[in-house]
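Below sits a lone chain in structure tokens, taken as the form predicted alone.
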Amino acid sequence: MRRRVLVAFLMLAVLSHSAKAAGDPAAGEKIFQRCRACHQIGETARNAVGPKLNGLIGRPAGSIEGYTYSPANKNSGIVWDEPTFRDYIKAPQAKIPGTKMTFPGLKADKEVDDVVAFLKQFDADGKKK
């Protein structure tokens, strides 16, 4: 009885940690909006304050062309992957010291959601998947 309880709890917590994680792009375009006065993305995008964003996920720290990462960013040895996105984006300063962005953080988890959600539309070159 106790296994069929942890498995059903078991069960619940990922149906539901997936659902949370699945974001809505829509919303996060708008608390993408925050982010714009440095950052771009789409097919026009090109490195501001901030580097571009086209293909972010998958993509190693400090790597898009043209832009002046801080030696923190350049050298972290990261590779952007959902749960070290979402760490950076909750509080920039914390994950990567030394980085440039400061950027206080996202500090809802529904926001860090949609954010990643509207950001995972875009490849590298800037086209909706």
Given for the second form:
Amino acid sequence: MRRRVLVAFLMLAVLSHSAKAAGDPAAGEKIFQRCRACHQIGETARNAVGPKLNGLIGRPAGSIEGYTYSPANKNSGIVWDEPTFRDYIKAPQAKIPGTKMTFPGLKADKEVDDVVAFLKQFDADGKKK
Ligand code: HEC
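Previous: the form predicted alone; requested now: the form predicted together with ligand HEC:
Full assembly next; the chain just shown is listed first.
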């Protein structure tokens, strides 16, 4: 009996964890409104105050052509995989000291999950995968 309770508990833990890690792209689109002041995404996206964010996950930092990055970003040596981006978006100036992105960061893990799910939809041409 005890073991059954334990198994049920573990399954619940696993389920709630995977649900949390998934992220909700629709909620992420709302959070992206805060980024839109400076960033565009999608097929018609152009560089603005910040670089366009198409195909972000998996590409090296500072790699969007025609955008003038700060040396800090350009030479960071970062590749935007998911864990690195998560760290960054919580505290951009801490992850890349000297960056010209003046955004304080997202505080809640849920916001980060959702914005990752939103960004991951767009390939390098801004098409939804
Ligand atoms: C006030 C303007 C502003 C806001 C708001 C902003 N950013 Fe930025 N972002 C920038 C600028 C400027 C850069 C270029 C940084 C540099 O060159 O140092 C940048 C760079 C980045 C980069 C690195 C891109 C690359 O090609 O290496 C990522 C990723 C990023 N921003 C994501 C976000 C996300 C996601 C949000 C919203 C949660 C956001 N930013 C909000 C201005 C902003």
